[in-house]
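In structure tokens, the next block holds one chain alone, the form predicted alone.
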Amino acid sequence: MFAPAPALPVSDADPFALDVLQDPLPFQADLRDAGPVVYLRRYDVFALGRYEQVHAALTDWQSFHSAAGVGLSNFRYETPWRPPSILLEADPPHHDAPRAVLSKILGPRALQKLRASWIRDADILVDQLLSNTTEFDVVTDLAAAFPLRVFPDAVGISGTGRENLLPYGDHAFNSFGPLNSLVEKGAPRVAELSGWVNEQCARDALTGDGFGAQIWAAADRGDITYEQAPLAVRSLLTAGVDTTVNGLAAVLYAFAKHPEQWARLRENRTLARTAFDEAVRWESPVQTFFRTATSDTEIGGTVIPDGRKILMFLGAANRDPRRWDNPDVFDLDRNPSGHVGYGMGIHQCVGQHVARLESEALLTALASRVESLEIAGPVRRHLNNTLRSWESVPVRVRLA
């Protein structure tokens, strides 16, 4: 166990306790106030809660690498539960080729081919929903329904078994934390879910015109290896659904709580992408990630010993008053660029343009049909060690 220097703040709090996951904001405020680096005695890690240090660590992959795992488990000494991600859990040079391939496949120019069809799909989904009711759950009926409608099609996987994507992603993100009740809850289905996901990554399981086929074509060209291709497809299925679902739920929840901001969006539909990024800043669907020091490295006045884990609180950084004015306010007048909700640096979320397009399509469809929306019942969180997630956000809408 590390013996912290006298000047280093020490906390015995558990950021993965269920009550903290339910409402992390008080803990995050205490963490920021304690100092730029805080030693978490319970997990023997160094915590960063302020924007400056979180941003610095995210962008310095040479000093704080991902190859030892982006969770609490340290791959220097422990065997991961699945083959590590070739994007999230790799550093240059191993990270570079898969990143370049996916950046091209998922880039803004490539996604223009999907824009019209996704806008049409959003219109259909919203029309079907609003033709039957003016009270519904934005989590299940919109935030989950839309990505599960369009994204697996874009990847090129079968229509059978898509209900496995969310529980698989839920366990994958839980596994970045400690071995607590949330991990244990998902453990019985790990083999089943992993087996299904791995089957979808095989070349013959994919359609010939989706993201998956383009990844395999990159292997044919020699841009990546044939061993990397299924792992690159797996990265899409692991990180491309849960994070977007929670981002969409966050922005719809934000609008239900801030009717004046919804009115602004209806007046100016071009604010849809700003709204989504502001919601990602405000709610931070991905709350935490770990890195590992590659040598004795100073950050925030503290030397992190070689091989030791740092825990970056993205959610805390995104509400740091040292970086943001009135950070607890959801505000479309704000420029949210620079938030760390997608990460930062070479490991910044490669699929962020996909999420933005999904959000733009869904919000635009709603804004043309819904004059106002409000919370219509108890809001329930779905607890996850890494994600700020939702179980239910019931709303009532007034149609335009």
Contents of the next structure:
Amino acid sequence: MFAPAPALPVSDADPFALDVLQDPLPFQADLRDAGPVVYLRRYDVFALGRYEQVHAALTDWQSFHSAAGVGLSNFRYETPWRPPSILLEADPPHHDAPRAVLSKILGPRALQKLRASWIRDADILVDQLLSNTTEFDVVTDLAAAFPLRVFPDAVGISGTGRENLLPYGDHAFNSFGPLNSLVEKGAPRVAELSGWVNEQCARDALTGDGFGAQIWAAADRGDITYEQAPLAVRSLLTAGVDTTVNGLAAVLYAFAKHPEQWARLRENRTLARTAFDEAVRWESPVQTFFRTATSDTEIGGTVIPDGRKILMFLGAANRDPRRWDNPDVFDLDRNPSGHVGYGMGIHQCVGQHVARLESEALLTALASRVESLEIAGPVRRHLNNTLRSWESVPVRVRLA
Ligand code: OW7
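Output block for the form predicted in complex with ligand OW7, input the form predicted alone:
Let's see the whole complex now, leading with the same chain.
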């Protein structure tokens, strides 16, 4: 059993308790103030809440690796619930070929081909919605509806079953946390959902022109192996839906809460891109990831013993007052670059350009039609061990 050094702050708090997930900000402030590293007795892990240490851990993959899993479960000792991701749960050199393939397929240049049609799709979705009503739910009617309309098509999912994507992602992100009630609630459907997702990754299940087909073409070229191709497609389906849904919900919620910022966006539409990054900083849709020490490694004055897990609070780092002025304020005048909402270093979100394009299309469509928006009813969170997520954000809009 590990005996904490006297200088190391110890906490009995549970960051995955439902009341903490409901409102994580007080816990995160306590964590940052307790010290650069805090031992969480309940899970026997070392927690980082300050920007400096979270950034340092993210950018030091040699000392803090991913192949033992980026959740609480330590793959040195435990069997993962599914074959590990060849991107997220891998280290160099194995990580690098699949990463290079996806970087190209999801990069800014490649996405130019999708841009016009996604802007058109966003216009159609927003027109349809606003022709029916000026009161709606930004979570279901926009933040979920838009990615589910464009992203599966872009990957090349052909058949039925898109409704499986969000529940599958919800369970995958819960699975990075402890085996609590959120994981148990997802367990009955794991086999069915995994079965469907895995079927979609096969070459003959995918359309001829999407991201999925391009991954298989990379295997034909020998850039990745044929064994890696379906797992790379699986990464898109796991990481590409719930993340963007919650990122879009975050930016729409931020604007509903900050009418003066919506007015600024209406004056200057080029702020749409900054707005999304500021919302990713402010809400941090992905709240936490773990790493595992590859040897006894010092960080923030504490030695993390070989093989032990560190828990990085991306959301806490993104609101660390040691790094950000007025961190709790959503502010389009701020430069949010350097936030760790997409991670940092070699694993930094490979799909971030896809997410930014989705948000640019949706915000631009809305900004040209909506003069102002306000919260119109009770805002409800959806609890997840890793995601800062929403059940419902009802709004009322005034049309331009
Ligand atoms: C994967 C934003 C996290 C993820 C999350 C879940 C799964 C995967 C990636 O990125 O399967 O590669």
